[in-house]
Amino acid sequence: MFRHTPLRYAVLAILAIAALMQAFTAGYFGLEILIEILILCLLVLALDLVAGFGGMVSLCHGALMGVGAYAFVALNVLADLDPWLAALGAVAITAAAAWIIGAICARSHGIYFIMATLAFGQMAYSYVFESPLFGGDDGMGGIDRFDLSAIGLDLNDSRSFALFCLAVLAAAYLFATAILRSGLGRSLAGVMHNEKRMKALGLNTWRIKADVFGLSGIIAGVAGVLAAQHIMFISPGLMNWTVSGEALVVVILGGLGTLVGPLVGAAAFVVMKHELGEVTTYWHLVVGVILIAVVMSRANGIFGWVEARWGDRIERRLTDATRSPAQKEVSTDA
């Protein structure tokens, strides 16, 4: 079962403090980078839920984020719905689309699963690119932001919007954690490690995969809604397979199947992109070299390497520190 170690709690606290400091001290450009990181964190959180804990490596999660963004804009702009209702509808549509994709692809494995999800993503991209209803390759604008004036927040202000995105990410993380700790999450872990055995126990394994894929679609849909609100414009590029590929790179870079690692990877990736982008246009090469080094080192990403090196040591020290003198004496005598 998924659990939080002291190291994971510590990294989460460091990330939260860093995000809050950035939100309250940064200028406009720094806030835009923070918002970009937070939205990417939502996407990679959704991807890690299925790839890291279910073994379903998806290349359509970028497209699912795009579905959320386009569904939100269609309901808000074309149907003239209130932004909050449009957001709920968009998340529901994305979750339904993700469940259908998961159900269809659930019986495939490995490269076949990857290719099937890639095909679904490219189908969505091609449809939107050619659709006059959704603006084709020109995209769509005229997007409204949520109205939180009742609690004194103006989301048209970058600082307020960044704090709102941080709160949404925290809620999404708790949601993902609740899934992994539930019976469904434990069943998913069993399916990933030995699907034949889980079938022999009478479990409907394709339904487990589809359900988790649909739940991850909720988080991807939320990321799409925030992406649309952030730029207040969407285009088919949001649904391109490269968005899914980039998200997968971030998950591997941070630490697959850790839930915390992808958040570290998202922050590192976006910061590297902007910092290296000022020095060279070939910043992808640098990121590629780092990714190759991570994979060749056999470490599970940046966080996985840290966890393997110091996680057990920190947990032992904390356990020793919380033991009573009598317990320590009994342990020593033994």
Given for the second form:
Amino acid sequence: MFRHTPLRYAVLAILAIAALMQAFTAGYFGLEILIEILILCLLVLALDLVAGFGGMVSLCHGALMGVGAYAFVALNVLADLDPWLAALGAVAITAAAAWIIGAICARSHGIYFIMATLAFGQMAYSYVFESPLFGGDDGMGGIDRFDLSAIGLDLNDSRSFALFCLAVLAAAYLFATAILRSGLGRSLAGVMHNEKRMKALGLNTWRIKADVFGLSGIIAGVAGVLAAQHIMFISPGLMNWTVSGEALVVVILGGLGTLVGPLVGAAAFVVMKHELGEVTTYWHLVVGVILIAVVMSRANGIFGWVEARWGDRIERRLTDATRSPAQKEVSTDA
Amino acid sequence: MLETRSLTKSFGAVHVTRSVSLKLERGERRVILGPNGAGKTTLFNLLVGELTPDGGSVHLAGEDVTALSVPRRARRGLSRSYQKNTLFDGLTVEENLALAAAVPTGHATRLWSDSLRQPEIRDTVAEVAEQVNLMPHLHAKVSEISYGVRRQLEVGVALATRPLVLLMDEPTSGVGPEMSKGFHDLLNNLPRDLTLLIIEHDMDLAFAVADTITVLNYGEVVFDGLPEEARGSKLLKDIYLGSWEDA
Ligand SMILES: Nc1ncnc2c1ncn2[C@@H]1O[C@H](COP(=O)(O)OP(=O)(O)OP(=O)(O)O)[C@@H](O)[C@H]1O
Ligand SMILES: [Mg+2]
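Having looked at the form predicted alone, could you now put up the form predicted in complex with its partner chain?
Below is the whole assembly, all chains and molecules, this chain first.
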């Protein structure tokens, strides 16, 4: 079950400090990259929640993010709602869509679950691609960012927007941990370890899965709203299944079911994309090789590998250091 | 408390359950005997709803539950343990028990509270751990405990939902005589109003704990009565005890 180890806290602290330093010191391009990382972090957080902690490998999370973005634009641009209201509505719509997808797909497992989620994602993609209401494949613009002038922030400034995204990510991370530490989250762990037994104990396991899928949809919806505000333009490409595929790659690269790992993976992925992208157009090849290496090493991603090597050692050293000498004696006697 | 009427099940041409009618009173402790492949586990699967019968019905506390799903029957107080350990392998003994204990209280589906930290769940976990001798292992993961201890946990998880009727599928299968003896004590520690249906291979244990005995052979009830009668029964000797003694 989910637990914060000292190593996880340490990595979170390092990531937060690095993001803050980048937010305060970087120029325009640096900030754009940071924002891209932060939004991807939201998406992979949502995905890790269902895939890493519920065994529900979803190939529709990119599309869910797209639903959030399109719903936001529909409410903000088409219905001319205040961005805050539009965001609230968009997140609710995404969560509802996610819950329904989760409820329907919860009865299938493994490859069938993946295919069912993919089908839902592609349905959403082809709808917005064809729909004249949403601008078809031309997409839509005219999107407003949130108005935070009340607290002296102008989100049209990249630095402010990056800091805002970081704050949202922090809140989403806390939300994800709250889910995992709730009765619902504990039961999800039970379902992932042994669904048959959970049923025999009296639990409607599909409901647990659907609820967590819906909650994960909240985070994906938030990612969609921020993505729409970031680029200030949306197009069906946002919903393409490759977005979901990429998110899955990032989760696996970072460490499935660790929550912290996918954040590391997101940062590594985007940085790699931009750094390698400057050198070669074949940067996807390099990512592919790294992914294969990670998968073949049988480690649970980059973070999982670090955790397996040093996690226990760090924890033991810390607990030894904080223990009183009297307790130490007891433990050596035992 | 638990009743079946003419329960029938076939796998293809094989009749695994043939018109089985059983009736357990509240607090009754019944042992099911029968050779390998007699259809004992299949009967359990039919009782809890993991298999759908071809005919007949299952009644729990006076109500027909034949059409109810596995979770719904469980929430009405029917719990089972498995012949082959069916545990939450990556989790600790305590977490295994807490997951089960959280279902009937409603904490298992709650977003705003942590089931593992609820006093009432912790109390149930401690109580059940005491009952099935798991106290020293609470913080060990399932992968770290021995097979025998896992068998105890298998029963513990089933008990932690606080059932009205508990079905145990060969709780002592694969454990040594020492453990079997411990299991006898465990059964004696269970509340007397808990209705028990136990599939058991160990004859001594079976006769020691049973109020009543049912013998299955080729999916059919061939004996239903008191342990004393079972011991003397010629039929039983032929189909079951006979082969047991010859072996
Ligand atoms: N799902 C299934 N599909 C086909 N045949 C099955 C299935 N489950 C059980 N059987 C068959 O039904 C018969 C009864 O099996 P069951 O597991 O109920 O026996 P049992 O009395 O529990 O035996 P044991 O003492 O070995 O546990 C066996 O012949 C078995 O092969
Ligand atoms: Mg069996």
